[in-house]
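Okay, so here's just one chain, in structure tokens, the form predicted on its own.
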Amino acid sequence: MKELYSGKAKTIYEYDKDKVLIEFRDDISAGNGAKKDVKEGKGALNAKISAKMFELLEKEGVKTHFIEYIEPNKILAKKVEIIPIEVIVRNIAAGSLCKRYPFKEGEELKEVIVQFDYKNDEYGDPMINEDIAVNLNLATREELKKMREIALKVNDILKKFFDEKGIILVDFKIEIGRDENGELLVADEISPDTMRLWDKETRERLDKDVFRRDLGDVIAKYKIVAERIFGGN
């Protein structure tokens, strides 16, 4: 198959014409690539994570690309045209939003916040308002709207499915596609590496932080989340 893009942790092939196949490797990295690592088991984690979490966007009535997760770390999914926009929801103060702006680190927010951030390593991934986004050329005004619509909903379906797991849903990223009829779609993944996640009780990290801030065995914590999900399955 031909390759059309490789990132940080993914590989994406074409896989016909409509479709294509998402390869999710062992490789980690924080810090817009300034730290990097292999580790073994990784991709096949957030294989299996993000076809869980599209399997339950769609059940939930949220149009993702996800057509069928392959073992043990492949994905088939809807070629979609990515918005180069990264839409970031947060329920609890953690991460950039701490070293930017006066909130403490756990502390939960009054209101959810979404948060727009121009996906651009030369640029940083900056934070963008609509204004810029539409000046930009990266969506519509009413596109926009719909992101930030779509974003709150995945965040409902997954607080609440998490919430049961005994896991607190701190915050996440997505990624939204347009199909060939401009639909906007769930696109990219939905995984420890995109989510930050919290043990209920203890407050543990169950996410990328732990890589990011050498916290322990990353890939443990991965597991956790995955037993959690799956109940041992």
Contents of the next structure:
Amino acid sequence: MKELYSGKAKTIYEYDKDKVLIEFRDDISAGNGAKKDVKEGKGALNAKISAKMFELLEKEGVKTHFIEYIEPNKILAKKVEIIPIEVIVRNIAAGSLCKRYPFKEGEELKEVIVQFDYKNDEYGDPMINEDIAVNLNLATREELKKMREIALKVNDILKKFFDEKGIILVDFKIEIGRDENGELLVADEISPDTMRLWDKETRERLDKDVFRRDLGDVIAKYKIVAERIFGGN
Ligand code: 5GP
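May I ask for the structure of the form predicted in complex with ligand 5GP now, the form predicted on its own having been displayed?
In what comes next, the whole complex appears, and the chain from above leads the way.
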């Protein structure tokens, strides 16, 4: 299969003219590649968790690129043109929000924050607004409006799902792509690499912050998330 793209943690292969095979590797990185490691089993955990998140979104009426989970570490997906905007949704203050603004980590936000970051390593993924996105030809105003709506709906679905598993969905990042008809589909991955997940009782970190901030065994935490989602399966 022809390799289309290899990123920091995933490799994308062309499956056929309108499908791609996404391989989740065991590579883990933070700080735009400044910190790197390989964690055995991470690719499989993230592929399995992502597949479950996409299935859940589809079931709740959100269109995604997901077609099929291929054990242990791949997903078959519709080919899309990824819009180079990271759509970030925040329920609780954490991460860059607390670095840039006077929010306290763990503070419940009065209103959900939807934030657009320009996906561009050279510029360090800067936060942008609608006017900048339109001027950079990243998306139309209509698309940006829909992206916000999709992000809020994804938040409602995932927040409720994790709450029932004893986990707080602090924040997350999604990527959105256009299919051949220009329809917007949630794409990329939705995993503990792209969501902040805290235990509801203890506030233990169960996501990539464990790696970013050297808080312990990141794979052990991802396994806790998988265990809560899948139980014995
Ligand atoms: P923050 O802006 O606080 O660093 O990130 C907010 C949320 O979006 C976190 O859940 C974080 O994991 C996710 N996120 C933001 N940018 C990236 C990115 O470039 N890669 C990954 N994997 N997640 C990101």
